[in-house]
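Next up is one chain by itself, shown in structure tokens, the form predicted on its own.
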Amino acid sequence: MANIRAAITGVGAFLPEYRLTNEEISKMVDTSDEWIMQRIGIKERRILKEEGKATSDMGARAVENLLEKTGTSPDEVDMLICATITPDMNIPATANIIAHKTNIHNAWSFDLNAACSGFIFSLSTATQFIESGRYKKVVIVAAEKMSSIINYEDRTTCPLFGDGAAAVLVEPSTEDVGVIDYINRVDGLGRHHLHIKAGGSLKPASEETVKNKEHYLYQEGQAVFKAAVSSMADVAVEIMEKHNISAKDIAWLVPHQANMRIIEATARRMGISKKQVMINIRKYGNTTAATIPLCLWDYEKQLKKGDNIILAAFGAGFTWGSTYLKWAYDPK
């Protein structure tokens, strides 16, 4: 019997219409388009402005797009994983809300919180259920309304993040495609450098926490940058060495879109050219868990069946990892 691999067989996405430009950001805080472009590489980011709309609304639109593109009925879906750090509410899981909004009634679903590594951690999880033969169709949706946890008076964080969602369908394949291997790691000490201080059981919401703006994302930029550069590059090179993959064997690196300097440092360590790197940070910013699948959606027409692809991410926690896969289909 042939080995079963978990293969991505389709990609869908949704992005809000509103574009928050660097010029607008520079009117909010002491920064400039030139500074943001040189230091980060972001020109604009999408923001979900509609009243009463949340992460699940973007996630549902991405899933609907995915199901339509792949000709998949909601009733065929066995499991739905939502990678997010901006859930609609603490309970229930945003995955459950997305399943309801997309008429996925025969599946179970759950949220996965690994920050910017959320998609690759979710793909590793889905891979287990597919490879075991238990499930045939798993949907992973990475959705973030980062604007809901960003302080637009904080110049260290507000230029970085945007809103958006992307979804993939994962199915079994007996061909030489799909997920080959992954390496995922965490270091809880990283929580001191990148976190939201209040709102959890350690420091519940109070008048004081709201007044002190402790429900917004806090980041120590230099510490996070240093850890991201080394960890993301190290794990990408590690998976190359483990499978004896050379730079010329790689069709695409799909890196988390947090900072152009981190992306470039990872590519240099891997010995690959810029032409082999998926980059869309300029137009979407850092959409946290959604950056990698948004890249796959953006570049889908350039992907060919059998392409060697390495995904690499680093996020709060700290979390980081790399996935090696072979693309499963030609452009449609």
The other form holds:
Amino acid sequence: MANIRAAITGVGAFLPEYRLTNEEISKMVDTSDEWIMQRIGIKERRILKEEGKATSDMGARAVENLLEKTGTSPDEVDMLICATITPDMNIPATANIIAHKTNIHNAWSFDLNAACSGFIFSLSTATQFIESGRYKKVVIVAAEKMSSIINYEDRTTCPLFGDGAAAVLVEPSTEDVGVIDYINRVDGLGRHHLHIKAGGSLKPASEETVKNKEHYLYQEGQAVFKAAVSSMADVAVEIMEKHNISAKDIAWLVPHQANMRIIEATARRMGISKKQVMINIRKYGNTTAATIPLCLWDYEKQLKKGDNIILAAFGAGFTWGSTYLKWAYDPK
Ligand code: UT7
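The block above covers the form predicted on its own; next, return the form predicted together with ligand UT7.
Full complex below, order starting with the chain above.
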């Protein structure tokens, strides 16, 4: 029997309508469009403003878009993985809520918390279930309402993040397409530089934690920046060397969209020209787990069957990794 590979066979997405511009952020904190564009490369980000709407609402819309585009019935889905660090609530998993909202009743589902590496860790996980022959249709949905954990009085974090969701379908293929390999890594020591201080079992929510604004994302930007630049590039170069591929063999690098300077440094280390790099940070900012599938969704029409693609991410944990895959379909 031919080897089974796990191939992405469709991409869907949902972005909230509200655009939070640098001009509006400049009225909230002491910053400017010029600083944000120079140091980060973001012009605007989408924000889910509607009262009572959560990560699962965006995730469900992305999954609906995916199922419609791929002609998949909800009953056919075997498994759903939701990559998120902004679940609707601590219990239950947001994946279960998304499955319920999209009428996916024959699947089991769970959340995967790997922050900005959430999509690639989920793709590696889905790959196992597909390659083993156990499942035929796995949905990965990366969804984040980052605005729910951002302090809009903190100029060092509030310009960075945005809300959004994107979903992919992963199916078996016996052709020369799909996930070839991945390298994923973590370093728990990195937690000190990027975390949320309260609301977990270490420091449950209290009047004090709310007063001290300890439910917002805490980040030591420079330490994270340095680790992201070296780790993301190292692992992407490692996977290229392992498979004896050079920049000229690669159609696209799809990097996590945290900072334009990190994206450029990663591409430089890999010897890849900017033309081969998917970039949409300018319009969506950092949507954490959702950045990579949102890039695939944005660039879908430019992707051709057999294209060599490298995905690379770095995020809280620390978590990082790189995936080497061959795109499975031509533009439809
Ligand atoms: O996706 C998860 C992983 N996260 C990341 O990858 C983020 C990684 N980190 C970064 O992208 C960058 O470190 C930031 C964009 C967060 C910050 O940029 P930076 O070039 O590292 O700036 P910095 O923290 O070294 O700060 C330089 C100066 C400071 O002022 P002083 O102390 O030199 O007077 C900051 O207070 O820039 C100041 N600053 C700002 N100024 C205007 C920080 N944020 C702002 C701001 N507007 N928004």
